[in-house]
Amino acid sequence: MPTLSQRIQDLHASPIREILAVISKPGMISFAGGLPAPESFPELDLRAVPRDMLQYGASEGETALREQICLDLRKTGLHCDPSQVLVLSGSQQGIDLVGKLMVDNGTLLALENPTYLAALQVFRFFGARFASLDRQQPEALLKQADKPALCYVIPTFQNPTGYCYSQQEREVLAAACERQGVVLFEDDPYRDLVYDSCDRQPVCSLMQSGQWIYQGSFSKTIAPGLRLGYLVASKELLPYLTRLKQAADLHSNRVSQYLILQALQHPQRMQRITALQASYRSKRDEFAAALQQHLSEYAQWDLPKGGLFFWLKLRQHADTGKLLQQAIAKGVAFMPGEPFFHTHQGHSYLRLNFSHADAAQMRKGMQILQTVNWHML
């Protein structure tokens, strides 16, 4: 056996991934992972790519891409322009050069708790300590001697509660950041699956001083397998994420990005949102629907405004790591709390996506569903 770096000891397997894995098998009804719904993928010209979109590019993206990332966030109230922009090879890509970053064997982070669990994989890997964020007054922790480095959030529809944070959430926040120098990371991959009214300015946006990284996504109203994101940053810390990613992959695809901006300067850009916002907002309420009627008696949950997931808390408590295994013997899969809290709880809490499924895979994994033994403990 090869002599290995002693980071590889905080290496482990994704949980959702190996769960997707699992769940490949026909038949099978997965409430698991974040997919969009294959319908919603566009229609893509591969013919109209031009040649030199093959040949290598620049590491922070292509110009014409950057510009209107910018244009786009400047709508949003996040004024930036394109030097702060960088394309990633996928958001996930950002999270580790964040990490990367920031992280040094024992950073102290400030986390929502629960968080996306594929955040907590790549900061637990560069070895960070977690402390847990209270949105009401987060000051009481970004203030505190032991202070964090980094705080990083998921404010719009956040993954895996589906909360969004209200105005005054996010003007607390900004100002503590501001205040306390502590570097803000807004994680934003859902904020244009949008269903009912609530507050969705960056909170990066309210920050008037101070160091800050604002990322977001294509996977999610475009399509996951171009594997294409973004982050935007404060002039001080970009040259760093360049040379990173420099460091990681040179560039990220650039037929990709070829193709994502076409659908983003396509003249009915704005009617296939407003279509995706309407499909999923169906497809949530046909949810919502199910899960009264068949798991009422076991869990409670919030209708979310946007985004793609239920979260739901057991009415009492019960290993939903064991509930799984029983329900993939029965041919639907979902996600147990617990990867996503980086403290040791959450055994009673399950995450439910409800994008992917069709209406009637929804009845009937729900149906199934109520079938498991919600007792076990």
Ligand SMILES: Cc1ncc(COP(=O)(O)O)c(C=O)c1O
Contents of the next structure:
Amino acid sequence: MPTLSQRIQDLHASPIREILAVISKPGMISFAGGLPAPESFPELDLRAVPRDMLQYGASEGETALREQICLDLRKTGLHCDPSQVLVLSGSQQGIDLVGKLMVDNGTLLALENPTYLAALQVFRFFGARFASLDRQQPEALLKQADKPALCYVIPTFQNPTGYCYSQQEREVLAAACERQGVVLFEDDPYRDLVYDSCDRQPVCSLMQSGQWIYQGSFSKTIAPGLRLGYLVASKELLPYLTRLKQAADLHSNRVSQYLILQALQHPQRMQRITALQASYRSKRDEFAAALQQHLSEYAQWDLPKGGLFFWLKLRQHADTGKLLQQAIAKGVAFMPGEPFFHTHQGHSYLRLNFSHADAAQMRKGMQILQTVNWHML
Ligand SMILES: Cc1ncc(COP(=O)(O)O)c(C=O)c1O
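Please give the corresponding structure for the form predicted in complex with this ligand, as opposed to the form predicted alone shown earlier.
In what comes next, the whole complex appears, and the chain from above leads the way.
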């Protein structure tokens, strides 16, 4: 075995990748990944892509796309300049770049517990320590002597819980980061997948001063295979992130950038989003009814106001990691709760995705889940 770098020792395969490998088997019903419905993908005119998009491009991204992103963000309340936008090869890359920028071995990060498991994976890889943020009183953690360098949050339809912060919780968090000089990293890939009215103003837009990074994704509303997202950062941080991007991959796929810009400037764009929301809202409601019918004896949950997931807590303690093996053997996959926590808890939780399975698969999957031994410790 060659001598590998020290940090490789804390690099584990993402549990979701392993589950995704199982679910590609024919006949398997998946409630596991955060996959959009295949029928939601737009028609893309590949023949229209200009030939010069095949050339190398700018690390920051295409100018027209960066301008469009700024226009769209302005409508959410986040006012920025196109020069603050960095187009990413998926918003997952933003987490990697921010990890490189902010995390040394032992750096303390404040985050929600549970949180997005692939963010935990990246931050862990760079050697981070974690502390759980209490959204009722975030400042308690941010002002302690052992001060976090960064606060990573998903305030709008959180992954995995689906929780959406109230306006007051947003204001309290923005003020706490500002007062304590902690960099706020807001991850916002689900904001357009809204089914009931709720506060969605980016927390970063509520900061008058201080350092922040906001990121969004085109995966959930356009197509994840195009691998495109973006981040916007306060002016001091952006040059470092751009240099890290250059070192990582020079620039994001220009063909994808062209296609995404066409989708964003399409005259039917808003109708498409409204139709997507309506379709996911009815999927969510059907899923909730099926959950009620088949799993309410074993678990409880809140109806998510947006996003792609139900987060279930078992009524009686059991290890959902072990239950997953049983469910997979019967032909259904879900995400066990444990990998979303940094504190080795969460065995009694599971995350179910409602966007990908069709109605027949959803009903069949729920019937199968009901037959799993939910009391297995
Ligand atoms: C909270 C969160 N951040 C980032 C990502 C990465 O998304 P992408 O790289 O497809 O933009 C995901 C994907 O599910 C996510 O849930």
